[in-house]
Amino acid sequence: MGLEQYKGDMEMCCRCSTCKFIPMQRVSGHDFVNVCPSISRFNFHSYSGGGRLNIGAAMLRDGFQYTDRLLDIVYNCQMCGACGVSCNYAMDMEVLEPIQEFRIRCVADGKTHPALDKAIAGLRAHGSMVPPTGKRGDWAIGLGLKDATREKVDVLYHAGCLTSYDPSLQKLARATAKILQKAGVNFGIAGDAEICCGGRAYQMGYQEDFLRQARENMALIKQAGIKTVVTACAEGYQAFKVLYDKFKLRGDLEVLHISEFVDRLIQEGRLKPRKKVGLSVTYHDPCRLGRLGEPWVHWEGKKVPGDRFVFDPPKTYRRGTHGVYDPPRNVLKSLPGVTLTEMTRIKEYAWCCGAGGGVSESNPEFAQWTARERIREAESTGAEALVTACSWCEKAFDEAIRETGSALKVYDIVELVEAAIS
């Protein structure tokens, strides 16, 4: 690991600006063609994926000389990965990975952001990226759920920080639990013993804090004999499924997002949505369920001498195409009375909700601008509601709608599923 291993990738960038837009073949008009919130907002090349690669290459060549402007560029990025998948539509090179390593290097060198330091201090003190409002398992009071740390269960439902502590979003944790109960799944929760997955710490560049959380989570899972983890949070899904695997910590643990699990349960006949919902919707692909939810690809080999980009054996690149796209759409189409109309930027080219990468903590105005852009795109479909599959996305969109006065409604997919089976 480390920025040095991506020297060739960063030097390969030719400033073609492909990282800034959805592929030309997918453009259907002049609007909604941008894919990177950072360059779209700040309108200067350094804030693009390619610009960050150019800076990284220069830092490796000339030494790490930090300035306030440089750190502004580093931390005003949602780490959503859209730049990388657009680049990799035609290129074989890493984009997000060196950007991530640059952040990790900044943290290691003590060049952090005060707002992110505060969030990490909370993680170290409470095991959560969200300030506690009570006990972590309080959301489950009255549901009669099993304690997975004491009882034998087939599935562990990891609720996540936001849905555990945010009073306005605890409804999502309760809806998920009720869906699993309705399907007769033998599941449990860790309750007060649950801790943060660590994914957001990694996005912010605090790799050691992420690894501590990952190891503690896997220790709990192994001790409890858990074989399957289900999360309704895209942040948690990517952490357990992809990042834990990247650092060879996941082992053979099965990780499913609730949309994948519900899709399976419906196909098996264990869930039968019968109650008419009656809603026209459009669907937002969360970054860490979609393009960044693509399985990690392990590769070991070497570069061919004299060539920056020929590898032995050939290297497989993650292009975002194998993220979780069909299951949530299958679920929505199975709900009586729900009609789905797609936005322009979908699947691996979806526009970010704005909440990722620590931006909602370090620059909330930029985060909200990003969310408002997605709301505008959702409104263009004529849908009544915007549906997503991540609590952080729902929070970002709710705040943007309150700010703009939009009539658009926002739901997590579990809310609609619960309504259809209740």
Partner chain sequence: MALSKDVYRAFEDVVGAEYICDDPVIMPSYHQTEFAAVLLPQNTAEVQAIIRLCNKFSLPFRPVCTGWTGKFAKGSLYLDLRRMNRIIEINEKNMYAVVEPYVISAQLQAELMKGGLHLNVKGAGSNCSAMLRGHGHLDQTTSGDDRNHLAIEWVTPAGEIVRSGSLGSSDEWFCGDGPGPSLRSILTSAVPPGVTPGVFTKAAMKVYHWPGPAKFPIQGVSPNYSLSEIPPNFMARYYSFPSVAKMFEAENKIGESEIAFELMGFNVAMVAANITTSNEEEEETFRRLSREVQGPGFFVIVAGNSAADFAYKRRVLEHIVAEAGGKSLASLEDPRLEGILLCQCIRISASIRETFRPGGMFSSIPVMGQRDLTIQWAIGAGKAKEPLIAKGLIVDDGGAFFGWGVEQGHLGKTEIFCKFDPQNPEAKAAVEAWHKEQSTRAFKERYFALLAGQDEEIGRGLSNYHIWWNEIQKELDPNRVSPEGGALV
Contents of the next structure:
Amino acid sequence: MGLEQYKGDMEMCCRCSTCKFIPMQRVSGHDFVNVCPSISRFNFHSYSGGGRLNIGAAMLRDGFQYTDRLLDIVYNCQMCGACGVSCNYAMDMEVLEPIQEFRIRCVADGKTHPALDKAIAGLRAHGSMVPPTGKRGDWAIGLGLKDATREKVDVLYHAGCLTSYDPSLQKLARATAKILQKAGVNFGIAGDAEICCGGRAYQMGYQEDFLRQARENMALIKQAGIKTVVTACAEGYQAFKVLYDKFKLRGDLEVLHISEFVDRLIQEGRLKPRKKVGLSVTYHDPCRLGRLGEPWVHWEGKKVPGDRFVFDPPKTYRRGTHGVYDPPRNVLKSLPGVTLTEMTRIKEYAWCCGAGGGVSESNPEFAQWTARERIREAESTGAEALVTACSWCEKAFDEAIRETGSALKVYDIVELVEAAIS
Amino acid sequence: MALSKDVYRAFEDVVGAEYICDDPVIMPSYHQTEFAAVLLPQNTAEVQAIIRLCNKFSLPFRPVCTGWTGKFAKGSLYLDLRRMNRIIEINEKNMYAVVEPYVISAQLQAELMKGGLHLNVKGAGSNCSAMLRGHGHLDQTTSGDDRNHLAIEWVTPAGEIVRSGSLGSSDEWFCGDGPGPSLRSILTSAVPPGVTPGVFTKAAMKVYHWPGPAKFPIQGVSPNYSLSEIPPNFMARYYSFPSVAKMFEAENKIGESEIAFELMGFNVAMVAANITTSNEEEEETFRRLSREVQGPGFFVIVAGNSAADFAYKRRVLEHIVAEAGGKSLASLEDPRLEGILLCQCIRISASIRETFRPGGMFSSIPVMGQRDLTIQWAIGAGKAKEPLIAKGLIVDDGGAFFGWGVEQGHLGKTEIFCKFDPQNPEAKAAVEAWHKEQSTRAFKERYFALLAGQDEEIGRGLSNYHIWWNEIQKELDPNRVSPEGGALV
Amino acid sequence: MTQEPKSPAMGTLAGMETGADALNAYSKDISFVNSVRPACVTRPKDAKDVQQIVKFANETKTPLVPVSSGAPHFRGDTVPSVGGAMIVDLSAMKKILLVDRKRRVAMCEPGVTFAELIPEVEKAGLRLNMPLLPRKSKSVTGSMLEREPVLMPKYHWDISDPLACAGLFFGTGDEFRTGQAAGPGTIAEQWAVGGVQKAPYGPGTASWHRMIQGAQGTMGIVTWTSMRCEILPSLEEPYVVGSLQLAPLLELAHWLVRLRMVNECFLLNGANLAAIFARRWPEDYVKRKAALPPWVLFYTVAGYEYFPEERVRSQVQDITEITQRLGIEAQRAAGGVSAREILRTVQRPSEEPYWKLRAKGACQDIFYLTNLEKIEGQIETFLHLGEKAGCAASDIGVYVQPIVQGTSYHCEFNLFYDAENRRESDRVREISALGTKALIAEGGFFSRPYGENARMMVNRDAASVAVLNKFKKIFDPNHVMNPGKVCF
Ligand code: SF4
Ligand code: SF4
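For comparison with the form predicted on its own, please write out the form predicted together with its partner chain.
Full complex below, order starting with the chain above.
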């Protein structure tokens, strides 16, 4: 199957270029109208969502021809899914799925990117997408957290590779743990036994590596009898919730992003943010929490012969409608002294932080360019701080700010919640 | 096909290595054409330099903006204008905006609305260039065709920069005509699709008063956008009539009374396409709405400059509709659907849901000019669709055609589509045959001439215009580097 | 492009005249262009006659000067620039070919004047978008081909309006029909299926009518034109707003046009209003001028078929809000001139004698296009320049006409003078030249270059002129069509 299953979708592309822009109704001026980092940075149509489909359709028809330019196109895409949302406002067709399959095909054909190969080699060696800086569970030293592999817990907090290992981001894991402690949640971590969710490997096109990580993670979860997983990074969230489900590995495991969980805890009165934070913020929707965090929809069917591109049974497209948009905003609004001003590109049509799709590894310059564009947009709101809900985003923004010297502060939502409850 | 190293280098020196590509791998994304190269010029000077090189090396070029479908000669240069995307000026007092080619209508409209202005958004959609020639939903009050251009900055096919009208004489954009005869006679639409040879690098477009809010109050998540409230002094309705004659009578009176902000004569198939978010929902909605209407109809937006103005316009509208035996489509009076249609028709200009979503392709016969005359023809063309619908070759839209009055009914636009699956050869052939038959009939029966390329017989029937046009092209483009045809937008 | 024509003999050309009186009548006009006597005058009766004349001219290389309006002429465009020219006087082509209420269109030959066409369209319930008080003998076709500004900016969607289509012979002698009229079918065949000649664009990519408009007969000779007509209102309420300053009136005009609330809408200064309404000269003129405010904006609010009173009421209410904001007041009369009288007057051609000639027998018009921001400064400059040259600012007529729905403004100075008085006419000539130069320097755009200052106007834009010359080469390869005009 692979790419072939999306032949019809790719042929449906009418080359309207809508996938380059945020949905037309949301265009509120000349600026901040672009939604696809790739076409915005590289300009040739082939870097847009539609252009990728055009190439995919042509290659299915005429055979695959790999050139340096083709690989440049393939690996300079954050797999952020914004193209699909804009397209699917009007069109019934898959956009990101064929782009994903094209990558998988490239990897299967051995047409990989050296930087991504390196990252995957690390994954295979250490079970992590970032080089280990110590032991995976070191961040939790002194917090007195339960080991979910040995103790019975209701909730497993999956910290994720970057948060676990990056010394400047470990604070996010600690903040998350403190929040859960404060709310009296019976949770644990897997500590040194935790391994990568595999999500980034999948975006990079390494499907087998992803599946291995997924199976191992699910085995651990099953063994520990865990019913709920909480992640505080969007990558992990999407992997556990959406991708594991796509490959029918998730079972009935409940997957929550910390923002959803906190929102629930606040509503239930189990968490009471009382301390004034005093900050004007704007919120960045991580792609994989927002539009790509929307649940997987299982579907199998055939095109109905005839005039329309319709299927039996009817196909429900994932158009970004059901992503996680409100919980983080609810949480921010409940923090005393926090005022939220929205950017132009938000929710389902948010601009990517630049780190997705392995771009932070394969083309750091492009990743940073993308992050800088978001910083510019955040600055235009007049907010003091840019708040996100994913450590990969925070890292990307931190770097961009270091480079540009912007006065904007960057926080993860858990940092603000921690401040409000301590 | 490929450019020689030296030639490539010459172009590369103009735009920079990052903005030229001749790798065949990108060409499928450029209309399946084997272009010699794709270039991304940044400004007028670069466009001029490129065109001069094209003349030097005898290389044809095509300028394109967002770029829908198009037919191009193999081996030509594709000038992708996406880097030329600045709004140069919005002049509120003199009611015009100056844009570069890749400013899309949605962008310009959003900027204009902040200052109480708007523009004619072409039917190709607000995702297309704001400087297009053409028609759209808002023609009733914002004119159409080539009539919205003022001064234009134009790089001729010979590589000269010409600034028409007041721009050339006074460095101002307010007028595109003179001194003496108007260059707008040929500067009708160069970018895109580049039917005027050369490249438009900037154009001043007329803008109009916008009586609505600075920003539409959109709520919801794509594709379920709606308005949180209908803006004050706005109303959208769909009316159906007992017959085409009655419908046109009402349409004409509405134009003459100057009360409609927009009037779109589409049937419920197109209404269904606009208000639904999937093919299945569209089909179901079409069937349901078909049962609700009494016959052909139109969609109207009334927008008042004040409460009194709105009340007056609304009263007249209701009066005219009643006189013609029209009936409001009750289910569209639901404010949610009303809001969706307002947005679709003003901000999106509808297009993609109506055209490409069902089968991936549509074939159209668009007619500009006299509305009552073209309606007469379109009734027959719609009937001729019925056997294709019965065979399941094209999407069932009830044999619809559509159209509207332009400039409050002074002029008009009528169009008819067949929507089909281009991967189905039988459907493709049937649609092509329908297209040929109906356009031939239009010509033979003296309704209009559909001009596609340089048809001898049609040219002879139309004052030999094709020979004159050829002469003009020869004069402007002695090396023939700027061929006709091209992308839709 | 057509078959080689057989050369008609000169004597067989329609209405041929070579008598001195006839020739003298066309050898000069009220403008300052050099007097050049034509070699002969022809008076075609129909399109066939015209075609013969053009063929003859091509074969004999005879310069043709098309004239459609009756005398007096003002702009030098109908005076030959070269010797040996043949005048083609189209004023005998007087057929009104079509008036169609439903499609809001009329069609006539070039000899039809406003005075002749207005009653015909009115009978059908239609009206023309007129220029300001044309002389009685002014050709409707001539006015449209000259892109004269019209009084109702709201219906002036495009600067080419109200021209719809035209039938013509290019300088080559080839027949051509512009816009919808091009075909398919002959005009009669088009009528037979219910077609009219209304849509201006095409055929094909070009908008050919724009090529002959503003060309002063240098591209070809028009044998008929059609035009969009507007509906005759059932109720009209005219108003005047007087002001010492121009600025608030311009601001008001902008909003009236932008909101499309008014039909006729234009500004005149006291000198021009007085010139239009003065009965006895010079006393009445002087008295009226003194009584009138320096600037007057005139506009009409109208109602049509449905609830006209309600429409007028709602618009007057909306306008009042604007005038209050601007601190000005709309009234029914100003300085003894009633708005109703203005309305009645401007909906017809000028009474004889022509209003511009009443004061002193001659008038020089300097007109150009500009934008809202620049008008005031330019007017000041011109009036100052006039004063310096010895012409009192209060004697210079000024007319400001918003055009193309408020995207630009026609600004016109009318210098009334006595042509017999050498000093006076020299002064006017000097003001005209210096004024044109000064206005150009201040961004005025002379889109219709007439008279002896035409070169100054076209020389600003060599690139456009180069393209126009390419067209000229195609449509008039033998350079027989009104040589020496515009930039040819
Ligand atoms: S992918 Fe969708 S939005 Fe993009 S060009 Fe194709 S049809 Fe249009
Ligand atoms: S996934 Fe994101 S970066 Fe990739 S083509 Fe789509 S919008 Fe562009």
